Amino acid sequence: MSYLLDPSFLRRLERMQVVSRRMMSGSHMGKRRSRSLGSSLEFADFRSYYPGDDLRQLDWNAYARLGKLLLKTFLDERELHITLYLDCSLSMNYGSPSKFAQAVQLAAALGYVSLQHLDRVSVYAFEDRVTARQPFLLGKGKSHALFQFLNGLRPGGTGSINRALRSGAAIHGKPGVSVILSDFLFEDGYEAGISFVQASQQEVILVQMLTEEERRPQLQGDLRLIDSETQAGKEIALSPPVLKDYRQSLADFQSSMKAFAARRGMVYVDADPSLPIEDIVFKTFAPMGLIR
């Protein structure tokens, strides 16, 4: 497994566990508290005592003190459901590492975290349509299983996240949290496929990839720029005040996009794929409460 993340890495994450912002009510028996009562240690509540329920749960204390027959509750453990949406357009094959590179290394690391607290994950790559996907892993001894998949994957074609994920392929069901990891430039927008996913009962985190250059190109002079995507070519004299207007432009495509996900109670991340990825997650997402 080293060969996708580091060992010592590994050693860090699974002291961590990404974080729900509600309590989950899986089928499966996992690390995170349910609104359902259970048979965790942790005390939930009283209740009268009914013919017929366990006798050990009574709590004879407050039957010295009240003359009442009362059951102590607990609450339930139930899994975590974690959904892992992986752009392998072609314009995430851009930058040195690569976007696509480090958003699979982070798809590792969000994916090992979850597995090592038993909660359920799911990984679909998507172009302008699902590609592959690895559906519902479960346990410590599933990891190998995510990272091979993981490291199959490769960028190719032109993204449309809208068509990808509006389609059946892309769901599975389940409520939990999706996180997706693009940089969002699609020519068709992002906002339809988003919504569709967080409909299908998901709390979503949006986290986008932008490189350096993209962000704050330096180039000069008169160019032919060709689009990674559709090798479409377009002519183009950058000068000063061209890429003044280049940069307001991303920043508004930007604060957009983080407006839209504030609407719609999503979690926005500007991720910055220069960065190691132990600072991806311990100085960007653990900060932000995504994981702990």
The other form holds:
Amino acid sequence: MSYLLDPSFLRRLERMQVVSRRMMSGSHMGKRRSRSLGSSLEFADFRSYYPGDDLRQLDWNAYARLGKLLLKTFLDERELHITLYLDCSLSMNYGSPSKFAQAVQLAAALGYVSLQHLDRVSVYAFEDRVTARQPFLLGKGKSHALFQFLNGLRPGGTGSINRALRSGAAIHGKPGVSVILSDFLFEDGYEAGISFVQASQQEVILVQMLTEEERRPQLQGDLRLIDSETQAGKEIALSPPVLKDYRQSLADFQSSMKAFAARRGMVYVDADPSLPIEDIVFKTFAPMGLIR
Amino acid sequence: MQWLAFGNLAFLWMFPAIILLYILKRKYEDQAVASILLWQRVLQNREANRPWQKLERYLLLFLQLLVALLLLLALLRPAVPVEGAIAAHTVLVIDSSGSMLAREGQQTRLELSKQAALKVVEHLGSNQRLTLVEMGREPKVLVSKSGDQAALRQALNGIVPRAGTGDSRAALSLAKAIAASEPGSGIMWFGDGDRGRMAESDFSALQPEAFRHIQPGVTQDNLAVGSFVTQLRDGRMEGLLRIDNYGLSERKGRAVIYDREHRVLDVGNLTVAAKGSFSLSFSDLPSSPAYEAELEIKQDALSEDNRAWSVPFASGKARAVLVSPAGNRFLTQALLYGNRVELETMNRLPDRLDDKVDLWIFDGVVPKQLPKGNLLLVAPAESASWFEAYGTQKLTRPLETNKPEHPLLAYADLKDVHVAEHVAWKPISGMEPLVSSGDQAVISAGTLQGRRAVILGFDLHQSDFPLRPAFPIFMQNSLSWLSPAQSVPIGTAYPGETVVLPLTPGAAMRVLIQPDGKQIQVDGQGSVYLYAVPEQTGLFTLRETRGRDELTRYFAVQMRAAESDIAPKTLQVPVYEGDEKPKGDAGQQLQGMQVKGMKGLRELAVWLVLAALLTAFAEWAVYRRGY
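Other form of same protein, the form predicted in complex with the partner chain, not the form predicted alone:
Now the full complex is given, and it begins with the chain already shown.
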């Protein structure tokens, strides 16, 4: 799937990983430091030997010095569970390149990074319900499957993040990091759906993608604005005061979303889909400490 | 503001039409957007801010409505009143009296008035006409009911400043009469509002809106020579100068006395309080046939009244002959008093009446031939070819004074005079009775075949007249009036008026020299000459040649004191309430003089159309920018 992401970009991505603020406790070995003791090279503590313990883990140096059989324990390294939620509603199919295309690439990049780090990756595409999913990908070898899955996604239908994420189909039950890629322009809001995801032990990263046309509309004249999803029309005579009001309204919307994220301990990222994907990853995500 | 074509209000349908067009035109283009979520919020916000902000988005509509409004206003032809004619037919009265020579800044009031009147002419509507009246000594109609701007302008420019007075009452009457001849007329009065003989009642018949007074005057600072008299006393010439201040502030300056050749004789400093007078006296002035006083003051609005001339009293003696067969001590004493005439007394009529005698006094006799000089007839009981006596009659009715203002009767009170009998005579044309008893003339005076004559119709011995104080005064007045020579000055004349010049009998050639040097031949028959004084002030000279003698007499022409009071006054038509308005004949006559809304108008339609055009451009720009 080299056309989805540039090979050189992929190579750069291989050196990165998705950052999580919490100790992971997955059931599979991964590259994440876990709170459980395990078989990594990272020393954790000593404990007394009990019969049946693996002799290979005895600390013979300690035995030589103290005459006691002590067992070295190591921290277990576990995989991180990265969940990517991709908004596939029709409203994402705007802009050039379209928000959707950029979201897919971003999902591919994040998924690729995570697979490279032996993190577990689940991808959910949703409109007003989950339309497709690719759960529990693990290992570098699954990159292909990830890309193929992403490639097969097409935008369509009316979006409702609340209904989609609150349906059981969008939750896999494992704690981890959830990245939601959307424009968050939903008729019925976004709070309930996101809260539901966060409640399933997820660190939530909200990536809002708004096109240039949405940020600074260049429309003029008397227009009937037709919503791409609902086909509802809104008649409006555009004038500079109206456009000014629109920009104010957008700023209000974004700041209320930021406030929501801050209140709930989520991360809000304003990603501009008109930027090249490399810039989004390295200039938007990296400085925020979301990947390193 | 008036609407000259109010009927065009019918074009009001433009507005609903535009709004209708707008409603029909308002076709929205479909534009697909990702989400209208944010737009919905915008609309919600904007709808919450109704109604004003909602209107903003109809900028184009409003511009179109504005264009339509401007065009509609232009169609209604609005016009604002300007300083133009106040009626369809306006009578412009221009005051050209002496006080209009007062300077307001660089221009005289007359010039300012003419400019204002020219403005009226300029703004004359196509259906308006003007009548131009100059308020001179007698009002003159210069242009009558004309709309010809060139003629009006020419007539206006032809009005020249005069030093004389104006008859404002006559001008107002004339203007009212002209205005009354056509309904819908108005009067515009350009002048400083000197009322003259005008009475409040002269205005009562006018509609307030039919009369407008345009006042050019502001200043009232004026110093004038009130009087200037010179007199020979004890062989020395004395002068008295009175300066009147008409202004509201104290003025300082100096007065210079010149002689006939304009050489400075004396100078006096003067300080005149506001609204006050100041007298300067000069003694021992060098001898001169005439003197001139001139005020030197800074910033005097009216300079024409700063000069005055004086001809000294008694510069020559008249020759008088008294013919009194019975002898009359009263008459002789009265004539000798004051040493004003060279008196010759005769007991009987001479065979030949001397031509060189200035004044003949016949007491009880009447000569067959009329002598050349002036005449004083006392009790003329005989008839002659030029005079018809009816005989002596008893007087039964008390004496009545018919002409108290006549110079002969000045200061002479004949109330207590009793006359027993008098001579009745046939009335003579040119003579008017000054005092009469019933329908009988007792004292007459006037012109008798070109000479001045006074007839005292009773014998002084048959009356207590000589015992009354009035007698010497009457006799002195008679001498003054009858003496042709410069025993008394000719008197002050006023510009534009007529003056009676007593002529020296027997003079062969008489020349009148005006101050501007112009010479006029006086071919006067008899002893008086009626001279219409031109509109100029100064010292006039009357030069007469009698035989080898050359007699030179002077008289001064100066502005009337009334013209020196230049304080601007307002003329206005009193406004009466309800039935208060007096209903005189004039009032009835002018009832129809209601001025309809016909002011001097400046149409604004052109500007409105221009504004509409500009707005249309603005609309185009707005449309281009897509608001």
